[in-house]
Structure formats: C-alpha cells, structure tokens
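Have a look below at one chain only, the form predicted on its own, in structure tokens format.
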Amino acid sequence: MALHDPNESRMGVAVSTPRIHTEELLLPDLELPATPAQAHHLGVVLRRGAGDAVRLFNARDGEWLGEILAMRKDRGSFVLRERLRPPAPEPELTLLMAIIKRDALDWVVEKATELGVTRIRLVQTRRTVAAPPNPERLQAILRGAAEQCERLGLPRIEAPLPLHAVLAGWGEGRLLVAAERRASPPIAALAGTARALLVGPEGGFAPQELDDLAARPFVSPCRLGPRILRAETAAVAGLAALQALAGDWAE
C-alpha cells in the first residue's frame, strides 16, 4: 500500500475526499442522484453527510469536485462544483486471463485495474476448472479499484470465450503469452513490441494449446523470471513489467 499523508492535497482537494465513479454526465452546478450502493458506501461506511466534499469522475468528463446535498442509507444526491482534471486518454493495455478460482480472479481484476489495464478478456482453456465469474461482482471490484487508485477510466471487461475463439478473432497486434515452462525469451526482450498479455489457468496451458499458440505468427511466448509463478502472480508481474518497460510507468 502506498504511504501518504491523509491531509495531503491534490489540486487543493484533500486526498481523503472520497472518489465516486459515475456514468452520469458531469457539468458545473449539476445535481446528481446517488445510487443505493454509493449512498451506503458514503453514508454508512464512510460516515459522510450533507455538506461533505466528494469527487466524481469518469473517462468521458474527467474528475469533478462535488458536495453531498443529502445522504440516507440507500439514497442521496450530489452537486458538482468545479472540474479538477480533464479527461485524458489511457494507453491501451489488454489482459487476457484464463478463468481461475474466484478469490484469485477477483484479486487479479483489482490489481489489473490499479496497473492501468484498459481491457480484460476472460478466457476458457482446456484446464479451466472454475465456473464463469459473476460479471456484476467483477464490475464492482474494478470500479472500487479505480476509485482508490485515482484513474479516470474503468477497464472494459469482456465475457469469457474459448481460447481458440480468442486467437481466431485476434487482430490487435503482438500478443505476449506467459509460458514459463518452454524455452522463451524474457519479457524484457519483448515488452516494447506488445500491449497485450495472455495468462493461463492454475494448471498451465495444455500442450495442444501451447502448440496452437506457437503456430500463430502474432504470438510471442515469454518468461517472467526464473521461477514458476501462480496464475494470479504471473498476471500482475507481467502487467507490471509491461508498464515499467514500455508503458506509462516509463513516462
């Protein structure tokens, strides 16, 4: 967890001021309703009420300073005051993640959001054993992560597809694949050529899948260091490497 002074300010606004993602249009002096989930989080969990500051944001309109007009257990309203940050494009970064166990997948979605992923595609593989996740739960996780890490946009999360269907429809440039058990170059040697990473399930890719991947001209297998990583660790480690070597960490 990053360390910061709770009284530290960003553009004159306390860092401790809650951030709320909304799809509503954001304009000066506009009054907005709070959803039941937002009202519960602000009023019950954070103990905020009328007159308290709040920050509202989305990728389309940027981030705005607002004020709570009213707050009850399951409803409330805000008024917008001024824009703190204009919208800004985020560099594309895609994670293709095999479906893994619920808690591990929830963690990957949260951390991928913090690491700046713009799209998450869930993949069904031969060794996938976990059931498809609840999309509403994943959406809530990535929304909470975006609110915490101060990004403006939310990753797009796409419904599961079989691996062969993902590969057959791929048209987005170089795809790196975490394949530690095969002779592959390190990710550092390939990071500048791709903005997409594929990570397999707990048991790894089946041999037939590895052969299929190797036959695709747009696929580059890569190693994530000398150790065999758990699927969720490989996803976070690979994304961090891409951001550090050729992404927005390098800016």
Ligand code: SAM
Contents of the next structure:
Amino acid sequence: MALHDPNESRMGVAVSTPRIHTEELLLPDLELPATPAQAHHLGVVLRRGAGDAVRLFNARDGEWLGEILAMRKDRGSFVLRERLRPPAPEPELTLLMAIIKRDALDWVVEKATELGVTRIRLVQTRRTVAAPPNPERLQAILRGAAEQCERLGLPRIEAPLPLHAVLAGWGEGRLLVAAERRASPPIAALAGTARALLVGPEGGFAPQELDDLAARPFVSPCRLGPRILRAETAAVAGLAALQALAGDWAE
Ligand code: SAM
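The form predicted on its own done, now the form predicted together with ligand SAM:
Every chain and every other molecule in the complex is listed next, the one we just looked at coming first.
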C-alpha cells in the first residue's frame, strides 16, 4: 500500500510551509500587511523572507497559498496566490472548563483546539482557586494550536462566568458533566449526540454543585473511567472520547 508522503500537503504544498491565521479577507492576488506578531514569528523565529511561501487561513475564506513580499523585524507583507482549501463548517463542540492553574489551563486550551473544540467557556466554581486567565494569552495559544493542527477555524473563548449563571443561560442541548466518585454512567454510554462537556477544578465540584447539576434536566453526569484524573487530563480525555464516540473521529 502506498503511504501518504508526510512532507507533502494539499496541492503539492510542503507541510513545512508556515500556516498563519488571519482575520483579513482572503482573495486572489490580494496584498496583505503582516501584523507585528506574524512578522516576528515568520522573520525572526522561522527565518523566512521575501519570496518564501506561506499559507494564510481563516474559517470564512479557507486556506490560501501566499508569498512573502517583504519581511523585517516587526513589519512585512504577503501576496495571495491560490486557494488550497475551501471553508468547511466545523461541528460544534463546547468545553466548559473550571478555571484551573495557569500552566494546566494553557495546556487544556491548546489541546482542546487540537481536538476540534469550537467554544471554550471558562467557569468559576465554589472550589475555583486560580485567578482568571489573561484572555490575550489564551487567544495566542489557541491561534498557535490552530496553525499547527491544520484546522481552519479558532475556538471562541468566552469570559469566565459563575457556574450558576452558565446553567441558568444554558440552551444548547445535553451537557455532560465529568463527575468522579458518583455512580455516574460511563461517558461511552452517554456520548450520543452530546456536544458539550463540563469539567471541574483541581478540588472537584462541591457536593451542592453536583446536586444542583444533577437536578437540571439537560445535564448528564458521566464517569471517565475508574481513576481520578487531574482536571486537565479529564478535559482532554473527555473531549477525545466525545470525538471518538460521536464526533468527527467517528466519521
Ligand atoms: N478532588 C477530587 C477528588 O479527589 O475527589 C478530584 C477532582 S479531579 C482532580 C478534577 C475534575 O476532573 C473533576 O471535578 C471532574 O470534573 C474531573 N474528573 C477527574 N477524574 C474523573 C473521572 N474519573 N470521571 C469523571 N470526571 C473526572
């Protein structure tokens, strides 16, 4: 069986060609300025310059082959050549994540992006001890993850809300809640059409929170195996299970 050449991606463009997310409108022959962050990344970190190929992408316009016209330390420009991929809708998948310590939360945001999450809502719970994260840092992490994993869209990251406010405003179908130490069914028995997962903080949910969650008709508590996972492991494992059982890994 012929194996796919790992160095070649769509339409003969090398996978080493940098991918850059941009909110700009992407059209043939369009010239675009690079942001200072893009210029730094391409010119200083990746050592690319005029004449080198890049890929520019966003969820609205798809992925385009472009060329660097000029690149200095914090300034540069591109010209677009041809479209490599049309836009494609991504199935909705929501992670409701209790705020946890900075490094662990950064890791969750990166991995959730790789796993296809379209929306991340940070949640304050009774046992949340970590401070709310810097939204610009999280945005940079998820942009970097989307550039690396070849997706077209970025997850939307939403400002922290207390758990009760999230539940009061919920209108998005079944919500799976990762709940250890309760007689919850395994996630495999519940995944079905659920496209949202709530994970608690390092110290877990308070008993009153679990009682309140269990009383909501749209909530299904679920177990992620017999071991107690760290919150960040639970988030990534739960999302992988949802994608494998009923999401885009099951296609
Ligand atoms: N302090 C808690 C305890 O020892 O009982 C553990 C909390 S755990 C570190 C953090 C979060 O991960 C939990 O609130 C839950 O959402 C999720 N979690 C961890 N292991 C789980 C499991 N086996 N099944 C379901 N959820 C789990």
